[in-house]
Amino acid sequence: MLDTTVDNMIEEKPKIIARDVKVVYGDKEALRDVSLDVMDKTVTAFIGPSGCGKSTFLRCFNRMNDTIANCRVSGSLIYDGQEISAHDPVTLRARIGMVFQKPNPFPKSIYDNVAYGPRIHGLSKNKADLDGIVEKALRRGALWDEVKDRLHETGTGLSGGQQQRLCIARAIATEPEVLLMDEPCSALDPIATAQIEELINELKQSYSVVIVTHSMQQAARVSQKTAFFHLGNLVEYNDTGDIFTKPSDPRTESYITGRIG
């Protein structure tokens, strides 16, 4: 019998390290002094009331806040041993993929939606190579069996849940290391939501997944780590089980029990 003690003692290194991150829009402070480590092959959930800063913090990871006028980000955000601000944004967004609140497939075929990223980043040598990348991404997005016979139909013709899975397949086609998901189920029905949650559980085998959600039940179902934000502050960050059963901050307990938010 193999001794796995040493392997079990080896801890994963953080995928993203945030220290004292502050975000200001004009003269409004949206986020202040946030510090946490995002671990690899783990689902991390950001929860909290609307306007508490959780989506703002998520967008720091792939420099999406750079596109917002009068937005200033300070503090330290390290990915792959380098400050995120030093990474080329286009390359960074291929390695840190993002899925948005509403499904947003391109007005192109299902195939071209998934092939778009690999094409612009030069990840395929030929058509057969690209075909393989598209199939692999659609399989990982739990969509291949439903669309394999209609890859050249438009992506916008799919159902809402299928469109969101297409967007996930598109995001992972460039082989990212981190997948950001900003309220990915808020526009979906319960059946489609369950499919996305099942997919998230599978994706954590290969990626670091960070999900913003208003649903505490969803956070409890899919995540291993949970961060609770309130009024621009990171109140508490811990194992999901501890956050929901024995929170250390009274504000967390008040939010979970419905007294605030």
The other form holds:
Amino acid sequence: MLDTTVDNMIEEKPKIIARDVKVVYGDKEALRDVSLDVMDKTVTAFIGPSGCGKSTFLRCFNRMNDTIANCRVSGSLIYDGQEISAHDPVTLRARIGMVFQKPNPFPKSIYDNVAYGPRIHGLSKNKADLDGIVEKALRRGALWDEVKDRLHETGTGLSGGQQQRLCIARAIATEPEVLLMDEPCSALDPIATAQIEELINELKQSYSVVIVTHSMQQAARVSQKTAFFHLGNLVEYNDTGDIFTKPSDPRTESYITGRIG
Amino acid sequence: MSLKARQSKEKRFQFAGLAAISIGLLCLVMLFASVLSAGLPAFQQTFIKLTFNLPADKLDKSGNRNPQEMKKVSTIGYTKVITEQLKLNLTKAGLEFDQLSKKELKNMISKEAPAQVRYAVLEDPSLLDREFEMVLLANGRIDGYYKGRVTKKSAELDVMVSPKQLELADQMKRAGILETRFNGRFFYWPDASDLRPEAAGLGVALLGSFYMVLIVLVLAVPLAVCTAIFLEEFAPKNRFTDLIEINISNLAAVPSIVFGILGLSLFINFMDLPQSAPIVGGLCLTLMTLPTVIIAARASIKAVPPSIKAAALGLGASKVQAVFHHVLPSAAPGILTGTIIGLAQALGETAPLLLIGMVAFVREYPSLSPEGIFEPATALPVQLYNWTVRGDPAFVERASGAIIVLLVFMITMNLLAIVLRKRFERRW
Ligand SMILES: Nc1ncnc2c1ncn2[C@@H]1O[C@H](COP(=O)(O)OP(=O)(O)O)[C@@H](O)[C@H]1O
Ligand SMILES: [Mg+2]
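Would you mind generating the form predicted in complex with its partner chain now that we have the form predicted on its own?
Expanding to the full complex; the earlier chain stays at the top.
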């Protein structure tokens, strides 16, 4: 079947190639020699007990670790054929968007929240253009219908789940290629969580999504690839189905069966 | 401890707290009562309304109404004419004044009046030889008589006023020539010499204070905000920045007079700026206000959740963009509140201004152009101090009036700060 081969080819193309990535905070080692390929148009989940370095690794991709004073990253991270450290952080972060654990909309209007990225990167030619970008981002963030009549009310007035979808819409308004999500549902109720998971499913049509989660059910529901971290090591990285049904490492097995965590 | 003992301990504590608050409130009430009762009369003044028909042969000897030549007639010449006019007015009203000496009659009217009339005539020479009405200040002692400061009994011992003058004043009041009413000039007239408290006003002081607050606003706020942003967001955390931080807190606790000494040696002796000028006062007050505003600005910048900055950085904003687009606007209400409190502090500060010569007697308004900040002026609190040390009780009354004006400014500014804080308060 021609279709599946094409599909497979796209899936097999790595978006980010990490080799022997090591991160230290001061003299404390947080991540040890991690190597992994993040695939395009795929949802990759990072799981593992808390403090094992999932967020730290995620922050390497968009150089957010640069903003932490005593954090040092070594090893190789290739994005778009170039070392991430050689990319300009400003353009890099426009192409690799991030959604944080706690919804953090700007204390401005819903419209201005979404329009901020396109504005600073000069993505729109005029007001009508920007209106279009904002609407498209809010539609893809599955929030448009709920907020279209109150675009100029403040974003902090929305419910937690709406705020997080606003943050997702804000991140995708700059048309990134990769979307990093650090436990995006940990502050949300089950209904809002389901909405976000549905959204992630939509987003993988066009983006490569990397999601950190402490919920194995969530990883199983949304991701195609799963990486299991333990004490700063990448223990296992495989298709999600394989990780959950036939883990190759005993540590992975004990984690998914709930013996460590 | 038994439950009962615990409860009674709690009761005692509550009672102590209530007592403390009551004492505080009582003191506040007493303060306001004394300031208001002493100061409110300053907003009233006793005036004498006269119908003038000024003789041109005395005030314009050349007769061609040329102000240049009319200037030759001094205020002494005008004093004589005014006294004559007063007599005519009294006669017309059917009042007796023979029992008063010439000097007593002359002194019914303020020593400021001749200058006032002379100025009006030189402005408009056509006033001569025709009837017009003019309202003149009454002598300060007569004014004091209607405010309870002077009595007929005290007048017997007073060289400045006699019971006969007060008797005439009463008659003039009944005839409608003399009245005590609101005196707007208190706010815009300049200071006056010791002999004419009735003419003294806050004009120069208000203008000087306004200039200085403006200078503080223009200099201290940008400096303080930039310092705060740099220290909070950009400066590396090392010994040197720690030292700067500690010193800023220390500066906030330095007695204000020290800033006066610094201003005297730096701005006047070294930089050769003029004495008594708002520019020097403004610079001293800027130095004094800076630490306060820096500390307030840093606190409000620190209070902005880091997640906001992270969100901006995550979208590809540069550090400067993140700070100026998001952190600063969120911190702005707090910075504004700190600024207003700093300005109120600067407005009420006296000590450093005494040292740089702003205590001088200034009767000329500084100009309204920007050069005005280099011309001599006084300031509200200094003017107030100045009046309290003069002998005449009329000046003490005016000082209390000035306190009310100062307090009104202070309360307004602090209320503004509170309103802004309430209005922009954010819950994250
Ligand atoms: N800003 C930081 N400074 C110092 N240590 C940190 C910092 N952030 C994370 N760490 C440490 O790095 C390790 C990994 O943290 P993190 O990546 O946040 O774990 P996870 O997201 O998997 O829970 C932890 O031991 C944590 O204490
Ligand atoms: Mg984490």
